[in-house]
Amino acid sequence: MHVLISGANRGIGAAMADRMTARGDDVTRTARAAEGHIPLDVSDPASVGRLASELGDRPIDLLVCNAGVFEDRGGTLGDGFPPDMWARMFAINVTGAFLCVQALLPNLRAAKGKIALISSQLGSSENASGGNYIYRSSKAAMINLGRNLAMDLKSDGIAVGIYHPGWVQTDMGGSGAAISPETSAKGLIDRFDALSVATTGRFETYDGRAHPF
């Protein structure tokens, strides 16, 4: 199985890539700048285009849109969340995922592949506890993106899953988070393996629970 993972240089992305490689999958690891990874800046259409050109017509069985940033942590309502931060975070967290799907759609169609979007429970409308406005909004947009992609790609035999990876001990989640990247990766890969056109469009946690939208 050929798997392409964005943001595979650290954290959950690296753990997923390592685990899938270990079980025998052919993993294309991408990152903005990391030795041993194919360069990919998901916020740059030219970079996404170069990746698509490099892959040519090679089929993709699973595209994992994992690249993301969380830059607005701790921002205050009075003077935080500047416009350029909104633009940058949406460009990476939402537009970047869409650009990858769009550019690699011929590769996915060739394999009748799957798309996994790594979102967050903070994007759920039922988890509105305040703060982190940009991150929450971008992850909510990713949930919506996944739901609509699932509708449009179902006739192509391409399944789309949306996932909350858990609160993970990464640079983004912090050292006090609940689970390790390896635990999250194992659960997510189980979800990817189970994903099918019959279950397309669902929002699930890494450990298999249905998550409210």
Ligand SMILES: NC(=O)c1ccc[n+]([C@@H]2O[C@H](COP(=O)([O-])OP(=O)(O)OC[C@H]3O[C@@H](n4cnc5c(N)ncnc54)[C@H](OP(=O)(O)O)[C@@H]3O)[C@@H](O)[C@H]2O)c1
Second form
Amino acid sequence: MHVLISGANRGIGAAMADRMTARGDDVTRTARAAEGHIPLDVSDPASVGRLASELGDRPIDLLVCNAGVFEDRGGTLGDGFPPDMWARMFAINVTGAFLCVQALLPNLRAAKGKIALISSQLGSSENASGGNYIYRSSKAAMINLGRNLAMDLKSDGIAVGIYHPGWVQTDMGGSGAAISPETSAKGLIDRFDALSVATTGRFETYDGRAHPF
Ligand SMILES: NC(=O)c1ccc[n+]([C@@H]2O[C@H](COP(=O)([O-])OP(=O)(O)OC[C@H]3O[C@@H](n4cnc5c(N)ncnc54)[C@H](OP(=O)(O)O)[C@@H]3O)[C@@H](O)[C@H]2O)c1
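Now that you have shown the form predicted on its own, what about the form predicted in complex with the ligand?
Every chain and every other molecule in the complex is listed next, the one we just looked at coming first.
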């Protein structure tokens, strides 16, 4: 199985790449700039285009849109959340995922592949608890993106899953987070394996529970 992961150089992306490689999957590890990784800055359309050219017509069985940023933590409603931060975070968290899906659609179609979008519980509108406006909005947009891609790609046999990876001990989640990247990666990979057109469009936690939208 050929898997392509964005942001595979550290955190959850690296843990997924390591685990899938260890079980024998053929993993294309991409990163903005990291040795041993194929270059991919998801916020740069030219970079996404170069990756697609490099892959040519090679089928992709699973595309994992994992790259993400959380820059607005601790921002205050009165003076936080500047417009350039909205633009940058959406370019990576939302547009970046879309551009990857769009550019790699021929490769996904060739394999009747699957798409996994790594969103977050913070993107749930039912569980809104305030703050982190940009991150929450971007992850909510990712859930919406996944729901609509699932509709459009069902007839191609391409399944789309949307996931909350847990609160994970990475640079983003912090050392006090609940679970290790390895635990998150194991759960997520189980979800990817179970994903099919029959279950497309679901928003699930890494450990297999349906997440409220
Ligand atoms: N950790 C958590 O508790 C948690 C919870 C919910 C959801 N998530 C989501 O899970 C995903 C992975 O998070 P993580 O905890 O592993 O975060 P992380 O440790 O901060 O790693 C983020 C990854 O995204 C990459 N990235 C950032 N901007 C990029 C760009 N423009 N192009 C390509 N790659 C880019 C980073 O690459 P560089 O090294 O180049 O910066 C890095 O590989 C994210 O989408 C995050 O929102 C995480």
